[in-house]
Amino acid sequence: MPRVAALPFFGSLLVLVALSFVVALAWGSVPLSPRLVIATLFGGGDEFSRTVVLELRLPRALAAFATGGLLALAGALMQVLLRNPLADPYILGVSGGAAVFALGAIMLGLGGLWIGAGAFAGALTSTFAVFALAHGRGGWTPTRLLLTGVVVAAGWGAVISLMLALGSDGSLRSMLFWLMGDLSHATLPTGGLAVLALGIALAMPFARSLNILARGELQAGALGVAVRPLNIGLYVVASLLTASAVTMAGAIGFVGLVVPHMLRLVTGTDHRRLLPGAVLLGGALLITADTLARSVLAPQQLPVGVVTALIGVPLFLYLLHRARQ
């Protein structure tokens, strides 16, 4: 597999960051040049710059960030969890039940803090579904993990196509656009920011373990690799990384799937390099791909999840093209 030097390699994706958070900052409905946001973010600038940058578009780059950061991770554990390079954030239903809760919410009337409640609420509620039902005799394994994921997504998906046809005309937008995925109400994003870190935390000390394990279960056992608290644990955190995500922003498709996949065409398996750089690389796709949300057709805005989207899909389509190569 390739492998790149680790500092050229973390350089690239922090200058990577650094200038889309500069674009972010700077391009919208009303632009400011790179040198004047950077003044601004230094405590520089007049009034008018510091409202805009610092109020309006500083707390959206570091929401879309934080929630890149948190799909792309995800979507690395999941695909060692479930020993399947199709396997991303939504693949166990964790977003169907966010949806129903978020759109329960929406439903009633209720506001922002209580639509990111209920999709955590949902998120986890479905987790735990999923874990519960996938137990069987010889405990969890990825095959009786993923069916019983998607039979629980399929049926939050009947749930959530019954709460749209019962909705209101005045709900309906709101409720479509969150399913899209959706960071124009995003605020500073403290609590996503600390859950990254801490799975980011959790998961680097047993890079080397997941190395193992993504060559199978009875090789990670025999090189001493304790196979069923690791895919626990991995459960676990791939959850509530997904779940924080979900609520920050709601459905956003295709960056836990194809960020991982673009790093290991770059730097291989080793799980060292990947899962930071699927933060970093996640972080700034998101926070691309919401600065177009935002600004090709400004003043409307796009659902960011419908940008990820067409991105990521021919994007995906190249990389299976070059992987079979």
Second form
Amino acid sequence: MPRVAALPFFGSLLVLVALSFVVALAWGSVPLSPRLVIATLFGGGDEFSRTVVLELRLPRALAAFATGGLLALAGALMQVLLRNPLADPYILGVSGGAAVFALGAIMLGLGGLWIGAGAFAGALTSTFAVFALAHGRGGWTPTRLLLTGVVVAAGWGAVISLMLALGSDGSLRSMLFWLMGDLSHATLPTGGLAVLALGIALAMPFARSLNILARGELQAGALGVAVRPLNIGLYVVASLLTASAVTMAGAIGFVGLVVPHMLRLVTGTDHRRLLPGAVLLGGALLITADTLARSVLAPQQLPVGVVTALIGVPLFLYLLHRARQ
Amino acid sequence: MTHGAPLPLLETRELSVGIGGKSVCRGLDLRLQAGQCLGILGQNGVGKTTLLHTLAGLRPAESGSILLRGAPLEQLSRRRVAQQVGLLMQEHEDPFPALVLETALVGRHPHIEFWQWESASDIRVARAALDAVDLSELETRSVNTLSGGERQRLGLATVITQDPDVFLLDEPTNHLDLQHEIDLLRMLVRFAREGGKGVAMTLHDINLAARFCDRLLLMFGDGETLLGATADILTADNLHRLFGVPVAAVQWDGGTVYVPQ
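Having looked at the form predicted on its own, could you now put up the form predicted together with its partner chain?
Every chain and every other molecule in the complex is listed next, the one we just looked at coming first.
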């Protein structure tokens, strides 16, 4: 299996992020030239381009980047915590809890701020519930944590179905959009970007320990990793990252599961590359998906979660196919 | 204290270990000196693995103490313990398979500060370890393409890369063919004799234990153990009691061969 060296790896990811930003800022109901977009970003441009780029499109592109980065980083951490390649940020029920509270706010006819607050509260509630239930006597094992999380998530799923069945026709559409993930109400994501920066800053010093924890708790302990604090730290950080992503954009699927695997196929399993790489690729993927979501059938907007899967599935299958050869 | 015996690499005092309400050992006083090879024998389920994990500091003892060069193990950080004690486990988990060289290289973890990357000399150590277990040519293969015996040797290469004072090895000869088995045990004895390491390993083959270990710990279950020099301890009575079947000692070609009856 070929391994890409660090410089071309991060170089091409940064180019990808820059390109996706420029396209997102240039493309839309009023197309702008890339040159004008870049000039506007650096203080040039006219009043019209400043309004479109800086006030309309940039906050949304930044929100997409933050959400994608948060989900991909959370997915990479969750996969180590559970020692399971199928783990994604939502596997322990964080998004289910968030959805129930957010849909509750929508059903009550409350506005955007309340939906976000509800999502965050629901994500934290679910996080604490799973942690406490899985802990039991003598601490948790990855299997116990996984089973508890999956069962709690199934419980939230039933409540969500019930709410959809009982919801009024008026609120159904916004409930469905929330469930599939939607960035059309995005504002400047100061909090999300701060959580993303905090998450990567906390995780990077432990990236080499994560390489070893991924090989099992005993192996990690035998090589000098303090396993218990690291497990708890992973759980808290991954949950916080997921909660703030869900708060911003609803339950966008696929990014958190697949981005870490795409990177593993290209650059291997070293988390010192995987974690920052996940932030960049997850961000670029979601910006691109959101640009398509708002422009393919314009003026009709698609839920961005649908587009991430439509791009991600063939991309992932291609990489998997290439790696086998 | 200039003329006393050197501090043992690993020592237990009045060590009692139990698991699931069952006693593994009671009041065990064990000293592993530099240069020594200790074999641990016993039936399935008597707690050989549990004892090794306890000695590596991965699970608490019921009572008694474990000392590393005279320092109580529970007062040392996990990292310090891992600098001195290496553990080869029976099972290897690879949910995210890495390359063979990368997998050996994780053995350097306790020796590298958390902000540092593996240096060229760390990579040299890992390459030498792969060479020692005859895996050099598979360096760039993914671990999930290895055979059982190759994966076992890679596990050992990781411990050699770790370069501990004490090697705790849980059935190091698992999955190995005859040639690799003998090569590997010879190498471990050389680590002890020439490298001043201490080796403690669980084995199921009495003949290998008789040939390569200077001391043996017999574990009978229910916390009963017997520790002594190999020649003194391999008696017909002890072996019968240990394995539950009579074992004959046959003189052959100037040595003794143990055959179950």
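Positions refer to the first chain, counted from 1. Rigid core (definition): largest C-alpha set, two forms, superposition within 1.5 Å. In this text the structure is predicted, and so the values were computed from the model without any measurement.
With the core superposed, Leu19 shows a C-alpha displacement below 2 Å between the two forms. When the rigid core is held fixed, the Cα atom of Val306 travels less than 2 angstroms between the two forms.
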